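The form predicted alone is given below as one chain in structure tokens.
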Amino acid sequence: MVVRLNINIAVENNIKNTYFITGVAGFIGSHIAEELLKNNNNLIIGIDNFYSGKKENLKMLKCDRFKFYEGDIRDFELLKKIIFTHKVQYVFHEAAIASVQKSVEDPLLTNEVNVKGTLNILEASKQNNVKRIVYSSSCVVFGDEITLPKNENSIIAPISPYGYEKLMSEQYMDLYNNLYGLETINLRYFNVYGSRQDYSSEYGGVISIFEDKFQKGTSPTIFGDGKQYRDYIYVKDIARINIKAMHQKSKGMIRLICCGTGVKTSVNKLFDIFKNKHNKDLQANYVKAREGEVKDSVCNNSRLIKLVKSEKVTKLEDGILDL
């Protein structure tokens, strides 16, 4: 079924920019719709199964530049529909299940979503001409090659479904990119953050649970011995960072980038972060650790940084007040 807002037609005549977002009820989905929508010029179309978006994510984008299509991006030919009918210029390719778990039991499902339903987007976009697609990858293509910090030239080796199939995506973007001159951009997340993260879902990042465990005061569980480290980075500052990439020049244009701050922070140091702002003295209820999962991650962000220019990224303790 699609569920359509009402569009002004004389507003949808005027505009310069079109964008089409999947995922965009989403945790990075929605925030990147709500930073384009601060542009009078800009029309958003959205997409989103609910299979792990929330339709409360979409309350903060009614307005009449913004259009929403429930719908799956394994369906191709609503793909096709929407970015012909919309003549959809640019596109950022959020949706997938991003589940590292999740593609260890279930691996036909997530190679479905995220593969398939990649390949759905670059065609559709291919058959109607779309100028740009940026790709929202994830530094689980790294898997566990002990070299770090991880820059785009660093050794590729998922040790997952998950991220095998991120991998095969951003493959399938560079392919379109070579072979039919689509323009793609592959955005290498590392730990994003912030608020409208589910904490109760199996995709919820640990930010996002410990801010709910210790408000609810009771202790979080942290998987094997927390000296495990990630580098987050803002939800705010990864919308910001997609729309500049969506728009380089395209002389010069980066087209890898790993997006994460630099900063290492281990898990057992984001709990006493959270002891601080909470004032609570909780203690952690440590378990094995989950299978799949990379065990030490940081980026060399040198690349961003040449994106963003001047722009500073927000630091951690400041992103986690925030929530």
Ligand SMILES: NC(=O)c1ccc[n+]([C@@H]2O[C@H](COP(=O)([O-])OP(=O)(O)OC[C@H]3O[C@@H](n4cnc5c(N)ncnc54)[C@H](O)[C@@H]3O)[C@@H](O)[C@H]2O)c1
Second form
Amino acid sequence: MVVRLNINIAVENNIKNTYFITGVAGFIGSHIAEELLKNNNNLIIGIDNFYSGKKENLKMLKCDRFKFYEGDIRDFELLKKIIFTHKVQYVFHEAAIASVQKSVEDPLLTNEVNVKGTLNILEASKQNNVKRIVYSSSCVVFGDEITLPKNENSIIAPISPYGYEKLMSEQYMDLYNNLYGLETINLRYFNVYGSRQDYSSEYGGVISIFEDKFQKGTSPTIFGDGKQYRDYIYVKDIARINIKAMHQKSKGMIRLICCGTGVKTSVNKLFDIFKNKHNKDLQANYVKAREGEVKDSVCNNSRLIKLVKSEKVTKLEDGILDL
Ligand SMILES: NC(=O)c1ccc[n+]([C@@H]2O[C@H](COP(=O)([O-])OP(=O)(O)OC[C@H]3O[C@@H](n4cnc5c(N)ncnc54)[C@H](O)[C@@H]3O)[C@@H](O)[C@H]2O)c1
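Switch over from the form predicted alone to the form predicted together with the ligand, please.
Below is the entire complex, every chain and molecule, led by the chain shown above.
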């Protein structure tokens, strides 16, 4: 089913840039849309099939410059129609089944969405002269190869179907750039966190879970000794990074960027941040480590710093205060 909001012609006449966001009802997609809507010259077209996205994430986007299609990125004809009808110039490709676990259980499904869906976006964009696509890849492409910190030249060794699907999508992005001249950029996000993130997220879900537990005053569970660390980056920073990446000059364009803060945060440290935030002395419940989980992960973000220049990256303590 396709749901469209009304188009106001006067508003449409003011529009300079038209963006298409896939996965717009999801965590990161909805933040990119919110950031873009701050500029009155931007029109944002979004698509989502609500696989993991939520209708409530669209509420704050509701305005004349935002149009939403309930639909599936596996539907090539629909993508072509949307991109053609709205003369889309720029695409942020966020839609995916972002789950290692689901990809292990049902690789045929996740491949259809995560790889075929990406190819559909690329082909529909190529056929309609889209200027540029920014793709949301993941640090999952590094697998559990132990050298840290990771940068754009680190060894690629995915260990799940999801990891391969993100890598394959990156490679399709490169191919369309090299073969057809469609400008594409791959952003490898580390662990993104912030408001509207689902508890079930394999990336920053621990932060949403801690927040919930601390609000309710119940003890959270920590798997293993809690010394394992990650690189958490704030979703509003990720939204701005996406837009910066989209509007870089073509000459000297950076086409692959690891997006993290370069700061290691252990689960124990996260727990302390929440204790301070809520001023509650809860005790964590330590249980056996989960099998198959990458132990530690952190990014060397020097290339990202080149892109964002002096723009501030939000400190974890501040981002968590904003939840
Ligand atoms: N959250 C992170 O820390 C993180 C880290 C690395 C990479 N990523 C990538 O960033 C992107 C966004 O992730 P997120 O955390 O916002 O996840 P999310 O699950 O909140 O967002 C994904 C969105 O895609 C939609 N979707 C799924 N299948 C679809 C389909 N067939 N057609 C249309 N829409 C579909 C979902 O309903 C959801 O709204 C994903 O590509 C993910 O792989 C996220």
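So that the term is clear: the rigid core is the largest set of C-alpha atoms that superpose within 1.5 Å between two forms. Fair warning: this is a prediction, and the values are worked out from it, not measured in the lab. Numbering follows the first chain given and starts at 1.
Annotation: Cα of P220 displaced by at least 2 Å between the two forms, core superposition. When two forms of a protein are overlaid on their rigid core, residues whose CA moves 2 Å or more are considered shifted, and K280 is one of them between the two forms.
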